[in-house]
Amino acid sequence: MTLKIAQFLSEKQPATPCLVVDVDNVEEHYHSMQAALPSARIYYAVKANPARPVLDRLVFLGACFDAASWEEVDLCLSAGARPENISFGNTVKKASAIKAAYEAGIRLFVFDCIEELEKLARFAPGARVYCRLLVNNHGAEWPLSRKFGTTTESARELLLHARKLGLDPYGVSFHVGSQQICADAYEAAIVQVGTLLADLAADGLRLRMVNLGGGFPIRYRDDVPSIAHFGQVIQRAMKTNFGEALPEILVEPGRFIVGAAGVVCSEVVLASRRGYVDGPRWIYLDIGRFGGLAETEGESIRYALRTERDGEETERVALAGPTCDGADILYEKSYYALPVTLEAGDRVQILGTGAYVSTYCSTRFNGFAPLSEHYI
């Protein structure tokens, strides 16, 4: 909760549910990432929050962008980003999307299989390409393994084949999972990359880039290692594995850049034990998993909460959204305690919601309108 957001909520009393983002805080986190990894180029993961005020500020700061679709590429271009500063970072792309991006000047694309590589050769001839590796996601609160990435052996063959197809095999990428709280995960992945690049160099192919992906964490309810710590571990691992001949380094932070900049303001719709003597009291909010809080699935991301009654006696609660879907439960197993006097009409602020909330919001499930957004 920044001072700007607190003042905005106090003075404007916006209708709920709503997301309020402090764009100055976005800039602060961008500079923190620069300081932690000064040799890396920052490609903001647009999917975290593609709002125009966020993109405008990052373009002004000279950021690059990781886009997951043609639509995100177009958003970046509309905000003034140069094509050479945009990576099409989704391994699953329609041919029409590749073609549109290439015609718009995009020349950096990811792949992880022969079928995608052949699409790139056809619709983005001569483009720089990088192969995504499958790496261990241990330590991530929101893992991304299985759906993306290939083995080291397959990546070697694919990158050699890319050259035969007339593409420019530029580098490799990996992702250690979102909200990764273990810096050693990056070190282990860098070791894997170092072996691959050495093998390719022996085959006469010298790659020039390593994309470390995103995953850098923010604080929700519990402390996490600082971005400076991650930077130290990564820089040490890069030097150990590559010596003085360091490749270009890219990073794709999303949550770290914008997550802490946002607060969701919600309203209690119902607070009741529903006749049960034992067990927690149920608090139903006007926003739930279908309203943007999708990362509460499996209670993976545990947001910090504030209420207007903080400081009063508390009791254990379960938290749920407003829809008539039984899956719309935020927290039932994780321990949450809120004031015993909390009742319908009270406001609850959900902190650290600047990333992956507005973009996960459904389109009128149960008739509920998407949450409104305020960028200040």
The other form holds:
Number of protein chains: 2
Amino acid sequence: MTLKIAQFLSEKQPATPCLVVDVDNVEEHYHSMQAALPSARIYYAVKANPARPVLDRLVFLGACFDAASWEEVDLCLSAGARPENISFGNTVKKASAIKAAYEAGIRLFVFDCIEELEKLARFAPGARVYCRLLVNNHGAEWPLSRKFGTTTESARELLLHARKLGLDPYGVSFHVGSQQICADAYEAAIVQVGTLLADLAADGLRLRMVNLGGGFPIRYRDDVPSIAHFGQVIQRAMKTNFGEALPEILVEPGRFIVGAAGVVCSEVVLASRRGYVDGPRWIYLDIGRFGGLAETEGESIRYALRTERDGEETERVALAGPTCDGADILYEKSYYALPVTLEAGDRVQILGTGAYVSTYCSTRFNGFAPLSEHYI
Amino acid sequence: MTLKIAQFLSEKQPATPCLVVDVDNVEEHYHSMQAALPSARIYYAVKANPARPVLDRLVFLGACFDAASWEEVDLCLSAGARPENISFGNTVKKASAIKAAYEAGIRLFVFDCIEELEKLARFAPGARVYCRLLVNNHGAEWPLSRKFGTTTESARELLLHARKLGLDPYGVSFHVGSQQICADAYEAAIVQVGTLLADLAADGLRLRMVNLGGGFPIRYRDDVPSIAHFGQVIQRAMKTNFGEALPEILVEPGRFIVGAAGVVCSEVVLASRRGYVDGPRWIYLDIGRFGGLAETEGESIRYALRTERDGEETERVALAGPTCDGADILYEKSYYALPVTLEAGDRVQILGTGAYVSTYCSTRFNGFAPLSEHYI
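So that was the form predicted on its own. Now I'd like the form predicted together with a further copy of the same chain, please.
What follows is the entire complex, opening with the chain shown before.
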């Protein structure tokens, strides 16, 4: 938690649950990413946190933006981003969304299949397009499954076909999975990309760009490798695979830029053993999986917690949200221990919640209003 | 799909994704539940769908309401429900929520532990309270886990203690799990309750109410036992366990009342094999897990689908939502087959989506606006 957030929480005692984001910390992470990968252009993954103060700061810093929908493209434009600095990075786009983005000046689009490529040829004629590859997500705490990406063989055919359709085959992308803690995953994917680009060059098509996606991890409860380490591994792999003929490099960090900048402040609604002699004490917070903490599904993302009673004796707890839904459990299998004296009314801070929290929040499940947000 | 919904969709061609609910169908399900359990009072589980037209119709029919939060209590009151017809049915309540409900005239509250009971004694003095038991959820497609309820031993102590705290120990409740297809689950729970009530009678405390919870199933892709069957099993079990001294019976249906009354109308954004020779064709809809179809998590609830090409040759598909999230997959392991000619722009109707859809919907994940709703 940054000093600014700690002061805000202490002075304002905002109503819970709420998310507090330190926008200066967003800027720090932008700079450290840029320092780790000086040759890369940073396309911030807007979906991680599309709040206007975050976008405003990143526009000011000269960032580029990875938008998942026409609505996100429009948000970036409203915040002052230039169309040439926005990538429409969802492989699944409505024709109407492609059209709207193209008319707004967007000229960079992703695809991973012939059907999407044909849509782009029709509604975004002449645009630069890049093909998403499916790569190994091993090591990611929030892996991306088989939903996106294609094989290198198929990508080769599609990129050649793109040229025939009057599009500009610009590059390839991949995503190693979110909260990816193994830098090797990027290296393996770069090798795959290197082969594809060499094959295409032999076909007479020189791609100019490699989009490394996002996935760069932040510290939750456990240490993760530094962004500098990822930068080194990636740059070495690029050098090995491309020599001096380095393509342009894009990255699409979301969690890394904004995750650590946010803290959710919540309140204990109930703390009880519920009549069971064995087993953990149950702590029910006023935020759960449907109030924004969706990434606790399967206990995938394990947030660090702070209470005002830290330092006192602790005991094992299960943590749950406030709704009547049995699936609204944050942590039951993962080991969490909290002070034995913790009780209803106490505040609990959930760290590292700047990314993928405010937007997952349900509109009103069980009647609870969406998470309120403070950008400081 | 009801005739009224089919006509609405055909005539209005509403923008997708949207939810269309036939409020007359809600009424029909209310009546069939009442017919199946004539001696029970129906407390509609507001969380299933808190839309005002649904509440208005149920108030008109004389229904009671099971509210999960102060906000839901307030919604019911705004719709004209009388305070004595509202139960505050969440075992996890903020003190401020108890206080607000009590001041609004609510006098029926659930609890499952000493800490919550003490809150009720303080902020809802003299109110009727009932204790939630943990019962077996085997057979439920959306089970409720260990998050709620307590043991019969603990319930016995707590109900005796409630009297000492100046509260009115009124009854017990349980929940056999949502979309519960085994009527036996209710029977087993009633046996458990029968023993508890007999033990408490021996202690000099006569409880007057048994709340059977909800969980009554509706037809998705597969047939389920009729509500009449559940009624018969429950009434036989009540008779067997309580003889002529039948306690008051409450039920808390949500899905059963409103689930079948709703249809989500969605559009295919992309349909593609994505370069893979083997495996299913991928169909991406403009609604997914974060647009309201949260109960497809783990492919638990398997909705029936309709397209305008039904009757044509079909092939196996995987179904996914429109977001960049790899977890936003509806069905990949479950067997779904859709017409081979299905393509982007086609409409797909998702049946049985009146319950637990509109409220789970995220505020704006990936920039997508919440599901629009039509009540007809």
